[in-house]
Structure formats: structure tokens, C-alpha cells
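Read the single chain below, which is given as C-alpha cells and is the form predicted on its own.
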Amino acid sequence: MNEALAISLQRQNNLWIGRFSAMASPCELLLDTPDETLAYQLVAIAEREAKRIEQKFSRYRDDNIIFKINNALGQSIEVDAETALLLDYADQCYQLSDGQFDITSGVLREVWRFDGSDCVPSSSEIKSVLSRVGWSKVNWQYSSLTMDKGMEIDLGGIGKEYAVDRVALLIRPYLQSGVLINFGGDLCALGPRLNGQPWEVAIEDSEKSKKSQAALVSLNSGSVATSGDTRRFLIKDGVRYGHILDPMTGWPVPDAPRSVTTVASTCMEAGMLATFAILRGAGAKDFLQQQEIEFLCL
């Protein structure tokens, strides 16, 4: 079993819990089955798929399609069907958010470094990078993408949720009982537990200095995603700067919630709604109420 070095599988509270790391996050599957062989098989499927997606779409690698796009120097790049699917989704998010969700905004990390320091960039530094931000400047027509030299795309805002949904799709045919997928706090429940009870998901209270529970979500099926900046921010002169940036201004979204958690049918949908809410700033709660979904806004 080649995956043995990357996967741990333990029996705890009548559950098999499989763990591995991917996409800079702890990943785990909770499997309500007595079958250890099946549990390991499903965790192995999840680990392979998560690592495949990470390798293909991470901006930290120099051997994948994202690197090829970001280093095309203004030339057109033909992409495969899966990449095109994610670019279409990103385009849809851009349109639905009136330009606030923008996968070209990752270059702002050149001036914003949320590293625990108090280094806030100047307006001129932000302005110099903003010229390279804007999905509207990108020529995307299935399956060809062209963008100006110096521009980049970053699928980090949708990659983890996509991985959860892909794993759910791949393991569903093998299921004999309920499974809970958890990739760094983005979750999907595939059926209830063997006793018919739902999975209980605790939502951390972002306002507390120590970990505490703000709410408990019960899931038989469906997904939960959280967006926020409770762990990545800067503080300078008493002002808090969250890491979620407005791509139109280059500055953190003003008056945004610390954390938004949403429940939806898929993880990508839940993640999209949570991120959209954060980008609405002070209007986050009103936006979520209009969606008629279950949510927690802190």
C-alpha cells in the first residue's frame, strides 16, 4: 500500500478516521463503517484525488497548467476540459459578484503579506499592482485563455471546495454507510450515520481568543464552507486589516465579518456564497438572508 506513508487510519468512537495533508490543509474522512478495508480504500481515493488537484492547480508549482498560464507572456494558452470547467466557474463567480470575486487578484500578495507583521503597503504600492488585476482584461473563450504579461490567475479560492466535491463524487459509488469529508473546514456529508443520526459539525467562534463553539450544524447530506480572516490579518496603529481583498481597490474589504459559514448542496456552492458574503462587507448578513440558506455570520 503506497499510500501508507501519507495516510493515517484510526478507529475512534465507532468511526474510522482517515487523515492526510493536502492543499496546505489537514484533510480527513470520518467513515461510519466496521469495514477497515473499505475505509482505507475510500481514504486512499480521497488522498489521491486531493493531491492530483493540488498538483494540477497549485500556483506554487512550476510544472502545471497554472504555471504555464501565468508565464505565457501574453501568448494564448489552450487548456484541458477540467481547467476550462474551473475557468468557466470563475467567470460565473466574477459576473455574479459584480467583479468582486476575481481570480486575477492574487498578484496583490506582492504588496500585502499577512505574516503577523504590521507592514501595510502604501497606496502607491497597491496602485502599481492593481494595473495587473482584472478578469475583464482576460480573453477567455473555451478553451483558449490570453492575458497581459504580468497578470496571473490563482484558483486557490475555489480549489479546496472543488476537491471536496470531486472526492464526494468518486467515493459515492462505494458507500455502504455515511461519510463526512472535511478538508480544512470545508465539509461534505454523504448520508447520515449508521444509527440514522446526522453528523454534528461544530463551528468555531472567531470572536474568542481560545477555541470555542459558536454553533452546531446537523448534516445528513450537503456541504458546509467557511470564509473569513480570523487567522490571517495585520494590525497597525490599532486598525485591523483582514486578508480578503477587494480586487477593485486593492484594500481589505471594509467592515467585513470575521467569518461566514454557509450550508449548501455542494461545497463549491457553499464556498461561493460564503466568499460573496465576505466581499459584501457590512452587507454580508443581508446578502445571506436573501439567499434563503442556513448560515452563521460572525
Contents of the next structure:
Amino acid sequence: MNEALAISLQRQNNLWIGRFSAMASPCELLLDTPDETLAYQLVAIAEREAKRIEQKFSRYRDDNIIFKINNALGQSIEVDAETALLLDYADQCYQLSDGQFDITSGVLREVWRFDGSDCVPSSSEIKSVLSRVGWSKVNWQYSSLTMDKGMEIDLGGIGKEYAVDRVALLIRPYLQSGVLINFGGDLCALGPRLNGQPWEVAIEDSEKSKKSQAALVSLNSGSVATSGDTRRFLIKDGVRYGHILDPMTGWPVPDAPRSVTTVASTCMEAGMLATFAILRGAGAKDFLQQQEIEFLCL
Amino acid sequence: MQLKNKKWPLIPTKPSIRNALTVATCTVLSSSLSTVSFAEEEKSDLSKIGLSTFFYSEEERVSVNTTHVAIENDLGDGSFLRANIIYDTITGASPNGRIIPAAADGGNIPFTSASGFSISINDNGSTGKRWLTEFTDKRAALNLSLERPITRTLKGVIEGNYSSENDFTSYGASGTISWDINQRNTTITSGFGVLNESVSPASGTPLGLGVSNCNDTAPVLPTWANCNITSPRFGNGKKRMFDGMIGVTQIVNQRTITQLNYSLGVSLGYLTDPYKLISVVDNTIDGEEVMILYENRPDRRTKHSLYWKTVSQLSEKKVVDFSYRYFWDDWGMTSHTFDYKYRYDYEPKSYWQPHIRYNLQSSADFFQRAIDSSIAGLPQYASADYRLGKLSTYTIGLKYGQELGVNGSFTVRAEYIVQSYSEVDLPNMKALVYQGTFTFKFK
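Having seen the form predicted on its own, could you give me the form predicted together with the partner chain?
First the chain shown before, then all remaining chains and molecules of the complex.
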């Protein structure tokens, strides 16, 4: 009976809504079709793909390639083609952000615990962890990766958006009408609704009162992604430390927006632009304007 | 001609970062189509094999050792072929229905083996165990089932069973249909099955309420007793059982699913247990056992049961599973069973599951501890089988499950069972259950 709980499919507001849980997020597909069988099949494809990506790239498991890489103790690890693609992508993002987006920065969490408390680590603590951070220290040559013992990689900053785009790719061939994919706030619209209208996506400002609507985005196709999490921060001596850490300094990016939402053609692109923007701190807005995209900066 | 010193229209400089990101993401996604789809194909259509060893041990009574192999073959297109192979060895002693003598030296009936082959009845009064039947047996069972979608909302399962022991064979078939309605939030299930069983004690099947043995030294025997004729024996005892079930499973919300089933079963034929006895006691001489008869049950039984189960996911890590069963039959028995399991995923790949269960059962109309020798005539039916008497059973248990890599998992569980009786003289039965199961998926 537990397996039956994995996917629920319900008819609401003339849409089939399929829901499941993956990558620690509520995931849903809104399908503008009367065809229940098709809806179920598409949701099943989405669920399987999301679970597959979670299983393969989650850093919380000990049976996947990420675990193998992070526990290689300095040995070279051969990776499969898909992992190589994502490592290449992470490498390009590292270059494009001048080292600010770094998949090895996760170990900083050992000293930074964003639990709303005032436990700000000391400079020496940060320094000692920082010695294990830096994509430039990783030797990545297709298809083998070598890094020092104690370093870790984390594809968490890419995984959910990748899953949204992958699901979009997989279900697109079967579509006869519009679908909206939403994995925990990272969205992708595939075609307008049956009545020709675009999908309307409300962006909430979670810092304000519940369900306060900060903006409304209309989408026929394309993606929306949000970076930043307003609930994860520390406050000490009146200073708010956001959870976006600068891998060069080991400290939170100063004056970073609480959250950035962007619109782009793919979810990976939207998500990465939002992440880049936040890493620019006070310069986030300028950066986003230069990219000539629709965005919302809170 | 003059070239006007015209200002060239400003070509918008492509935002370099965004442009580069667009190219990078497109590369990942388009390449992933060729590299990943194969891996995904390989994942599906996996077959599963489960190996399980089960050990059940009642204190001073029956022990059962079971080896179970379960195979599930994914035939694709939603069809599954499943096979279960079970092998049991059963040893120990089971209460046979005779009274437990009040005096330490036991009764006076010299008692010989009742029904042969795998059975011997001790009449060792001094150890007070003559109320137990010792036996050993081996059982092999095979179950095959095929599950197949019929239409997009209709699914069928057909099943065949065969089981064999030294003195017992059983074979049957069943079919179940599940129908998804209400936008797949509701499933209606209905099934029907037939089972044939045949029991063949080595020395024949005794006639119900026939005489097994008499106490030669008893001062008075009932007028209806004829100790010169022990029970005639006939061949196999045969019975046939028909079972029907209808149920509804409803998804209440994303986290809760509930199920209600009604089952009806009709058994016809030789429903008596050929190894169970009932004592005839003379209450004028301190309830001393003067005769032993074979038990006798009606040759028809209609059983009903209502079963309700709810599984609810309280949070990401916690699942509760509660069920209640109410059972009643036309032999006058009723039973209530409450079952509660709480699953806690304490890591992404392992869980603990405590389990408690309580069962309360009332006795059959013809159940009696012993037959009073002063009655004018024999009742039509009588049984002193403790399983037909009033009893209550408590079970507490704990299960641990863990995934092994991507394609394997194992579970271990232990349970402690206490059964107590209020209408027979038996001491409480205490039993332990251990089970270990390994499951592997393979291509």
C-alpha cells in the first residue's frame, strides 16, 4: 500500500494534477488534458526520472557516484557519461562566475549551521575548512576525477533544475496539450493551456505574511527558478548572515538578496542565473539587468 | 555618391554570461538524451528474488522452520509473474484436547498410539504430558500467480496453490480483479477462490465422536459407551472451501490510504481434526477421565470477516499502519484483531518498525473442555481443541529493514507472542518468531 502513495493523481480546476515527493521537495505536474491515462503515464515518467536523479546524485546516500567521489581518499574515480556532463557543466559555471559557483563549497556547512541561531563560526574555523574548498584544486579530465582527501562535491545546486529539464525532455514527445512541471518551486511550462492562455505562476514572498504574492509570471513555455532561501540564516549582533556562502572567503555573501527568481528557456539556466545573481551580493540587480532577463529580486 | 556619416544601429551586445549558460545547459540536456535513456531502460523490467528464513518456536510445544523463496518476474506492460516456494519442518507437541489430569500421576487409561505415522500420543502420566500429541512433519508448498492489466483501469490476478505434507494435501485456485475508479482515487477489488484439502492419517481417518480408548478400571462407564468397538476408520477426510472477497481502497489524501474488505468463506466436508480428542470425565469421582473420544465438528462452516486498514504517512519519515478485523461464523465464534505498526525511517535507507497486535476470540458453540459422563446421550458435535475455545493473543514485535546498495534489501524481525485460555486448563502459550529476508533485484 505504501507504493500507492508514491503518486497521487487528482482532477482539480479542469487539470490533472499529479503529485509525488522527491529530492526533499513536493513535486507536481499540472496537465491540461482530459486524458487521465496519459496524465498518469506522464506523472509516472516524471516520478521515475526525479527519483532516478535523486538516487544517483544525492549527497545523502552512500550507494551512488557522489558518495564514491567524496570517499575516494585521493584516488581517481571514473565517472559515467551523465555525471561527466554535469561535472563539465559545473566546471563551466565555475569559470563563468569567476569561481563563485563552486560545487566543492559544501564542506563549509561543517562550520556554518544555518539554523536561525547566532552560532557564527570563528575566522580560524572557517580558514581550516576553506583549505578543502576550491574546484580549481580538483583534477577533472573526462572521464576521471581526482581530488584531495577531505574535499567533497555536491551537485545539489544543479540537481533539482536538471530534474525539471530532464522530465520536460522525456515527456515532451507525448504531449498533446500544455503541462506545467513544478519541483519545489522550480518550474517549467511546456506549451500554453488548452484555452490558449498562458500558465500563471505566483511568486510568494515567504518573509512576508503567508501567501503574500510578490509577483505573477505568465508563461507559455520556459522556466522559472528561484535561488535563496529566506528561512535559512543566522543573526548575530544585529547582523544577518544569509546562507549563500562565498567559496573564496568562506563567509556569507554580504548584502545578498533574500531570494532571486528568474525566467529563462530552461530551468537549469534560470536557476544558475539566479544563483550567480545572489553570489554577486549587492550587485545582484545590476547583474540581472545586464543579462536582459525577467527577474524578481527580493 | 556620398557615404553618409550614418550612425550604425547599435547591435545589442549579447549578455555573455547568459549566452554561455544557454549553450552550456543545452549541451547538458541534449547530450543527456543519448547517454541517460539507456540507463533508464535498464532499470525497468527488473526481476526480484526474495529469500526468507522463518523460525517459530512455542515454549515446550511446536517449532516451525520455514524456508521461503519468492520470485517476481516483471514481464513488462504491467504484467508480473510471481512464484513462491515454501518448505517447512514442523516438530514438537500440540495439545490434543484431552484434559490435563489434576493428579500428578495422571489418569489410568493405558493409551496406545492414536493415529499412526507422524503421530504418537504419550500417556506418560507422571510427566503430565499426555494432553500433548508429539509429531514431526514436513510441508512443501508452491504458489504461482500472474498479474495482468486488462484495460487501463482494470487489473486481474490469477493464482494457483499446491501444498503437501505427509498426511495432508491441498490445492486451489483463485482470481482477483481490481478496478480503478474515481480518477484512480478509489480501487474496487473482488476475488474468488476454491481450495481442496485432503487429510489422510496413516491409520485412517477416525469417525467423529468414535471411541479412542476406555479406562478399564473405571467403576462406571456411560450407558452410551461401547468400549468394545473403537472408532471405525475410513479413508481420506476431504473438504472444499470457497472464498469470496470484495473490497474498496480509497486514497484519502496524499498521505493517507484506507481499505475496507468483506470476505465470505464456506467450508464443506470433513472439517474435524482427526488428531484431536475429547475426554469423557466422571464428575462423581473428581472429574476423572473415563474415556477418550475423537472430536467431531459440523461438516459445514460459513465464515465472515470485515477488515479495515489505514496507512498514513505522518511525515517524511513516519508511517503508521493500523488494521482491525472482525470475524464471525455460524459455529458461534467471533474474533476481534487489532494490529498497529509504526514505521520510522531513521536514515534514508533503513527503518525500524515496532508492531503490536491483539486478538480476542470467543469459543465455538460445541466447544467444551470435556464431556460429562452422566449425560444421557452424546452431543452431535463436540471439540476440546483449544483453537476453537475462548482465547486471547498478544503480540509485540520489532522489524528492521535496510537497503543494500541499489538492488538489494534485507529485513529482520522478531516477535513475542503470548496466548492465554480461559476455558481450557492449558498454561499460557509463549512463542518467539524470528525472520530474516533478503531481496535482490536482477535483470
